[in-house]
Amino acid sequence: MPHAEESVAPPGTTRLWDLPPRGPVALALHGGAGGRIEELGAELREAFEAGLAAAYRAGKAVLEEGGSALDAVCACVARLEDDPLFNAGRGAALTIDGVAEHDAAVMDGSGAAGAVAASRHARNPVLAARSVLEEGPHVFLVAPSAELVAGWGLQTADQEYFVTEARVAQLGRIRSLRLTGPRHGTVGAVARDALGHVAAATSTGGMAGQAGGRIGDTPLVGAGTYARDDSVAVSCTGEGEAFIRGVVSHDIAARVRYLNCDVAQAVTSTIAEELTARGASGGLVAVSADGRVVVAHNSPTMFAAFEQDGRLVLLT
């Protein structure tokens, strides 16, 4: 049975699990980061927490069948994004204009990454960034069509599909400046696969309330996601904004490739000199090349999943 655990940073510290590599692969979701999100009701943990496990076990499962890390990250996203309750795909946070942009990214440990922003289209963004990835010679588009993305193959959705009562609600209370809860949040998935190849994903409704056309850290190579099969993989959540000026995954990698620094001391170092110490909150997923795992967060909540003494561990 999973085991369930808050996931409460006291102000001002950095929270953090340091698992040491268990067999060939390791993995590790997020489901955002914040304050608890009262806008869905606290009611509703346990739903929060069978998602996290539902998503967890998508990805795993690809794992122990021989896929690659990128197959398990993005099995895991696409089960976030089709959950309502995550900030990410049915159910994100909408725009002032009430719309559903969304960004998403994924990168392997080769190099290779793919992202998307502002789409509109897409059923699951995070497939969309990883035909970006497969189908051709770019890395990032903005506002991909319902066409372009139905040549790719992939299912694509109407505004009405995105659209929750919930997120109609939050921003009602935003507009009338009687916001309860977190205006953030985003998924994501790191992975490493039996041949040591790392990967991370990331997708994100962005922030409630946001402008139009407003693009967070998530689909950025380097801010919200990042990949390489000699030091890392990383997906973060949190305020974007501080996430980009901190350019936070790719600093974490830079730390274990150049300073030699271990994945934990990478990750409670970039913490605390890009984002707390400049007043900002969010937390990560990670997996070292051989197959670490750490998952921080110096926000006062995260969700997360991830494997501890050969169980699975959701964090609310």
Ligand code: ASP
Second form
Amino acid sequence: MPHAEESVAPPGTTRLWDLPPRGPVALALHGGAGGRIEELGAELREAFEAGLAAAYRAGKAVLEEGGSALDAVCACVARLEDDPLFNAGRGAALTIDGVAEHDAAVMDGSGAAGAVAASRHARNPVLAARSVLEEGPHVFLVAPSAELVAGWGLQTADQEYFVTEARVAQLGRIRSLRLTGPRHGTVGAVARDALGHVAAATSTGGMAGQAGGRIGDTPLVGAGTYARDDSVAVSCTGEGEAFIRGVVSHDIAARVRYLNCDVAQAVTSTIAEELTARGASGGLVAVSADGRVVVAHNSPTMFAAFEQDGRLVLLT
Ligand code: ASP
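Having seen the form predicted on its own, please provide the structure of the form predicted together with the named molecule.
First the chain shown before, then all remaining chains and molecules of the complex.
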């Protein structure tokens, strides 16, 4: 099993890993800053770790075979969407009406982007977002129909597939006001490929018990997801409303471009000024144009996978 670390940030602090480039390709992913899903219990930590490791390996294999950064982040995120432990795809958090509505976005460093919100039919929302990027003139589609998703050549799925017993139980506790712990999570990845291009992808079921139709930061270019070849690719997780107000992923890229700061400095300043200052919590993964990886969160915990000194590190 790869090396696993507890990533606990004491209240009011940020934990940050700043990892220098090692070779031509780079990859990092997160599995959400919402904390472990309480009802699953600590004994499933190993299952979370296995899910993170499998997703990391899926993305790394793409990069090692010469695939693009966009292919790699989609491979990571699709894998996490298929894993019912994470809040995306199967096992996504439910709206207050008990429906799984998914938000997802992809962006590559050339500026190409695609996003879906309130998606109910795509088995892998991240692939629907990629289809928006590739198949037409639009960037952002809300509630794509099953016909449209199938027309893109993607698998569709119904609510029975997405809704898990654990999420129904979580919603029951929210409705009866017995849940006080974190209700969110998200999955995302950033990569740099051998040609020097970067990409980001993010996918979520949003906040458990959210209003139907509520859209968070995840599918919004510049809020939860952003990529630009001359600076950085970023994928976020946390209290979406604050990430939207702070335009967090774009704020990091803007600091790199306009202030000429390195990615770790940019991430530190953005978290302090746009999240901590708002009393909001969350985290992110970022990769710079030269392959530097930064992983950071001011939330108590964040699931993540990245390489440090050539070994795979899992944060749980
Ligand atoms: N940012 C997501 C949202 O607000 C939730 C999360 O990442 O935990 O929808």
